[in-house]
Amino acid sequence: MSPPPFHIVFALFPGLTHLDFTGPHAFLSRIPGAQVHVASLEGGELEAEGGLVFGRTERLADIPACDLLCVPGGVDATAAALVAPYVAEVRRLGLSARYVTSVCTGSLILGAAGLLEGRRAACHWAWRHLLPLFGATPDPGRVVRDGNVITGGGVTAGIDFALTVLAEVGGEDLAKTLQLGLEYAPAPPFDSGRPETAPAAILEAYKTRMAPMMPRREAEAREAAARLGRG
């Protein structure tokens, strides 16, 4: 007997980091009975960071409900958090979902949708400090679970997050089998993926590079929080 459909919605927005979406998608789409909806506010084509275009996305408003909602992050995540119709659809789907999830700065969008109040959540390390604006507690973990909310840290943590969800939904054997099948055995050539391990000069150079973006993103996050009656 076939398992009942397990509806997964990836709620995309212009300017998302495509690996935040495609990494988890490669794993979660293999859940037995999965019906995956790649959706956006208006449907159709949508351009991610780097000019990669995703086509034939569904309209979020056309999806009545889901078992798992996943929101990726991206350079324009805080801008997306100010798009009221998009945030409203994320909130609508999230309120009835069995699992509310995100990768990277997607947790800021969950926060803007009022889905992280009183929850621990992960985020990309450079923007984690913005989570308290939405009543969330920042957690430096690579994958953080608080009730039905499961959040991943920056970008590649999305695969660890997906394996965590796979084990929850389909059991550890399924997660381990898919990990083997997709040969997920990370062994990076440099230990520079977190601020705690990156060389000091590299960390400072990255912070300098990101500094011009910080005021805009912080202002957008504060505005999104104010719309929730916070801040």
The other form holds:
Protein chains: 2
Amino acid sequence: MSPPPFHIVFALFPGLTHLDFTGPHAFLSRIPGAQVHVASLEGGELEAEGGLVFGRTERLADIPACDLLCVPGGVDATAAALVAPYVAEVRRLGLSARYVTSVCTGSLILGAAGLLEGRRAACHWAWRHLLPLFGATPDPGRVVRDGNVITGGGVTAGIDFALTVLAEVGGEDLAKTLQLGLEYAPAPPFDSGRPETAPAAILEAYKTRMAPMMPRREAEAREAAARLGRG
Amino acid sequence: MSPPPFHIVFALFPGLTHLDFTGPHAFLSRIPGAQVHVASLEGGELEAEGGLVFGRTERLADIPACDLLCVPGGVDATAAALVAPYVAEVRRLGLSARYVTSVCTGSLILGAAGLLEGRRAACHWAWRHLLPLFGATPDPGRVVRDGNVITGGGVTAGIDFALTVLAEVGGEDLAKTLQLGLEYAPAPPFDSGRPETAPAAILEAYKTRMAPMMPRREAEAREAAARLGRG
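Form predicted alone done; form predicted together with another copy of the chain now:
Entire complex below, previous chain first.
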């Protein structure tokens, strides 16, 4: 007898950082019995950061419920957090999901949907300070679990996140088998992946590059929090 | 003055393992001046492994030339290696590209296109033994460079591959900046990503699961090699 379907919903929004989503998708879609819904507010084509286009996305409203909700991030996550019908769908699915999850700044969207109140959560390191706007406690972990909420850090953390979810949902043997199949034995040629290890000049240059966009993004996050009745 | 466009072509085929391509895409599309072409033989919509759909892919034939060609892999790579017009486009673009690259079993397609003769190359560990059919020397490295040919190992190796390419094309500072931005400080919860480190039972189970498909895939690779005038 085959296992019952395990419904996974990836709730995409325009401009998302696609690797936030495709990393976990490659692993989680291999769960035996997984039924994966790549979905968006409008359905159909959706353009991600870098111009990559996903086709035939489902409409979130057409999905009655799911076992696992995963919200990816991107620099446009705070804009998505202000799209009321999108946030409402994330909230609706999240309230009944067995697992409520995100990667990168997707946790800000979970927050805007009122799903992180009183929870510890991960986020991209440069955006983590915005989590308290939504009643969440920022956690610098790469993968953070608090009850049924599992959140990953920035972008590539989605792969470590996926292995953690796999072990929870399908057991460690499944996680290890897929790790072998997707040859996840990372060997970064540099050690610049965290602010704590990056060369100081690299970190400063990165912050300088991000600085012009942050006030607008922070204002969006505050507005999303205000709509929640916070702040 | 802005840098001249650096044309990157990802040559997709139906059924590809999407993370082979989206991992490098997330990094390489951030090269200043990069112009990224997500392309396929027919153009338009293309369905990857796991049902993920990419939309609006360009037609390979419409791209006159590129600076970097990247061919992803997947279990269907050997089938793609038998699609003569696809292989012809890979060959055409590869012959004039400054960098000829692949991730995972994409190296078998480079091989079928006659681009790996006498070269060392990486491949997914379970498929690496097929490289000699195309005159290439299998290299167990996660990222392997031989002249202008840079190849990555299985699936997630595409991220380490991308950082190597970034350092080459844009310098180490760019690579480190993007590593920080995409928070690539991997922390796998298990150490099962290579046959050398995976638990013996996991490795055996994986091989057993792959065994039924391998004879057909190996026959496809031999046929592709025969068309090259080898074997």
